[in-house]
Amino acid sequence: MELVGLASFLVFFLTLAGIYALVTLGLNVQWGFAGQFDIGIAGFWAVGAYTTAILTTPPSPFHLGGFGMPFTVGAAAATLLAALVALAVGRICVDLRTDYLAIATIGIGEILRLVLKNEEWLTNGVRGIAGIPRPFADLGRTGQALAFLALVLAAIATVHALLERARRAPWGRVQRAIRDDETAVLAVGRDVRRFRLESFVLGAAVMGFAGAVHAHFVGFISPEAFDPLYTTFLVWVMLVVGGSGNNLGAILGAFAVWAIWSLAQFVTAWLPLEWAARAGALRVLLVGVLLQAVLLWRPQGLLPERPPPPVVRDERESR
């Protein structure tokens, strides 16, 4: 029975680190890649989660809902409606610098947040959304599990993938040219504020997507499932210490942290009676010991970011 027990909580370990190895891969689109300072996360992430619940639930009196559609039509939608969310804030916001969009998506996101905490028609307020149907329910509890662990693998593959081969194409070279020096970057003629806005608004898409991941997995979703300290916060940590840049180095950074912070978990567990109130502090206290740490000891992260292999031209074009 233990080794059942350790098995099942290793499949939702690795589930859920997974579905945050996607919102890192998003965040590594945005700073590693073009180096803009998102810190609206968890607005993205709950937009996602929010549409996909409304609509694949059952009929409710509590939400708008009761459409009933699969989840591949609910994650498309989410990445979709995460993606138009982000390009209307990029809009307004992708020609701030450093702390100013910091201060500017943050803002933002706490915004998303607060809507969907008060407008009950909507989302239910702070009662949430229940119901949210889980994939592969047919094959049985353990079944189930693995599946869905086997679609969180598969999606974090395509995304690295699909990330990778736009990190190494011209349009990635032009990201980190961007981010290096904006200023020869418009000196060659090139629209960065297009590009810019390309980037914000394509990691915003794959936080969307994250979120739908996440709110079919966990089966119901409030507000206070989409605080920044278990968003924002974390996904930070994650891509700062795998390696900003790296897409590779975001889903190591994503399992690494979230292992660590399993493992406070238990720690505090084992505290006595009059430390259990502050367990959650502790395990905030370890993530930071750690960070500090990681930017001591190694700031370019677990796994540095790579440059991209050379252009080989062909000595005939070149004439």
Second form
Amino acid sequence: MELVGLASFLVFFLTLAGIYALVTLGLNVQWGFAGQFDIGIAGFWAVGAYTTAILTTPPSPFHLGGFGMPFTVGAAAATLLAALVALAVGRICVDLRTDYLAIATIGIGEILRLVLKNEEWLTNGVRGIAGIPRPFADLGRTGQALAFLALVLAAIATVHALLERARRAPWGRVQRAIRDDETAVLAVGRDVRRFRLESFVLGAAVMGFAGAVHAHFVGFISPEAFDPLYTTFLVWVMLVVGGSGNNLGAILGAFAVWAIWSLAQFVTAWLPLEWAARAGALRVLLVGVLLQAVLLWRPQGLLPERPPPPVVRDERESR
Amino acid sequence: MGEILQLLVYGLVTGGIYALGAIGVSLVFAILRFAHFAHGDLMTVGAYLALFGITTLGLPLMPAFALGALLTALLTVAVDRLLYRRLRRNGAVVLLVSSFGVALILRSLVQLVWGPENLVYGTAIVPPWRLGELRIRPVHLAILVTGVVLVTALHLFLTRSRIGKAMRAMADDPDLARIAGIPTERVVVWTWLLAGGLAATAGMFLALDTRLNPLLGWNVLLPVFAAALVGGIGNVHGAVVGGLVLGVASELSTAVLPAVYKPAVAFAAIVAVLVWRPRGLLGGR
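Mind pulling up the form predicted in complex with the partner chain next to the form predicted alone we just looked at?
Now the full complex is given, and it begins with the chain already shown.
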């Protein structure tokens, strides 16, 4: 019995960590590849989650829709809508300097949160949207959990393969070049603005997709269900710990930090009752200190970025 | 008309608070060249340290505020010595990430020590003065007057004192300042002292006007940054103007927009400035 409980916790843990790994991969495109400081992560995640919630739930008088569509449609639409929001936002902000973009993304996250919280006709306000269907429900409890984990792992593998290809492609080289020396890239005649917009939108699309997967995993979404800033912060720490610019590092960082975050939950569960209410703060403190320690002593992260070797024209055929 | 005038008064008070925060953001940006994301949470810490002075030490409001500002200023320098100074050579973006982490650390410390609930300073409720249709709360007048005094003092400090001039020199051209023999590390310490003290003051005023809450400062980080940008980041006088513009604009917006969307005004201001006047109203870097 103990073993069964442990196994089911492990499946639960891996699924959630995997969802975070997806978000971290998205941030890696924006920050790791292109050097864009985005702290509106939770905003794109929420756009994805709400899109699929509205599309896949049965009709409800409390919010827009639901339209009872299948999970695949919801997830695809979530990815698309997150990308569109990022495109609209990016057209205004993406060519800003790093610090300005960072400030602007706080605003984006904040406004998205306000809209989701206050536009009741759309999202049912603070009461949120319940009953988001879980895929594979006909497989039974255990089967469903395992199938969902497989889905998440497959999604990670797919997104990783695609992003790894993008990273090695000329596109990825240009992104890194813009990150490291924007003026030089401008000087060789690249459309910097367009490349920056592309990485911003691509990253946000992955975040939106991850938000949709999370919504289907939990079955419920509300503006208060998770603290958007903590989510954003956790994803940042995951990327920095894992290694900015390294896709595998992003995944590793997500699993490692989520393990620490979950372990801290066990430890704080033993705290006396009057401290239990403050356990969340203790965990954030712990992760915050971890971030500073990594920045100070291992700024390249667990898996440092390894840029692909330069392509020399003559060698291209022989590869 | 009376209602608009009333909103204008509220706007000036809010704007004064934003301005005190924005000055610090602007100073740090001018000297250290990064957007300090923990600034909002420094405001929170300042407000809570003043509460510590009032409830635990039994100090009256004014000395408690002075203590809060002093402790926060020292804490800010400590954070710099411990983290930012060592990360400085890794570039501004690393400082940005680190300060985001510091923001969360400060906030969780406040939550650990004082809990997540709303708290108040427990000052007596004074009925507002009436000026025709206009109602003015004594607290608001005190905030405005102190704000003016602090800004004037800061202006004199930056233009008259030796270290203030050194700060301006370093803001203009750090390499030249170093060559000219300006003690740059001392300038950095002074910058953090001023930024921390002013942030704490802004936080305490905000708490006096509303309530203490662990999210107190984070919630106004966006308008504070917006104020610094509107005024021209790196420009102290601009930060004051930006703060007032933003405070008045966000209060007046409640006349046409639902009040819950007040933060959107700050965002709109940022976008407008960045698109049309990237160097701010008074010119920055």
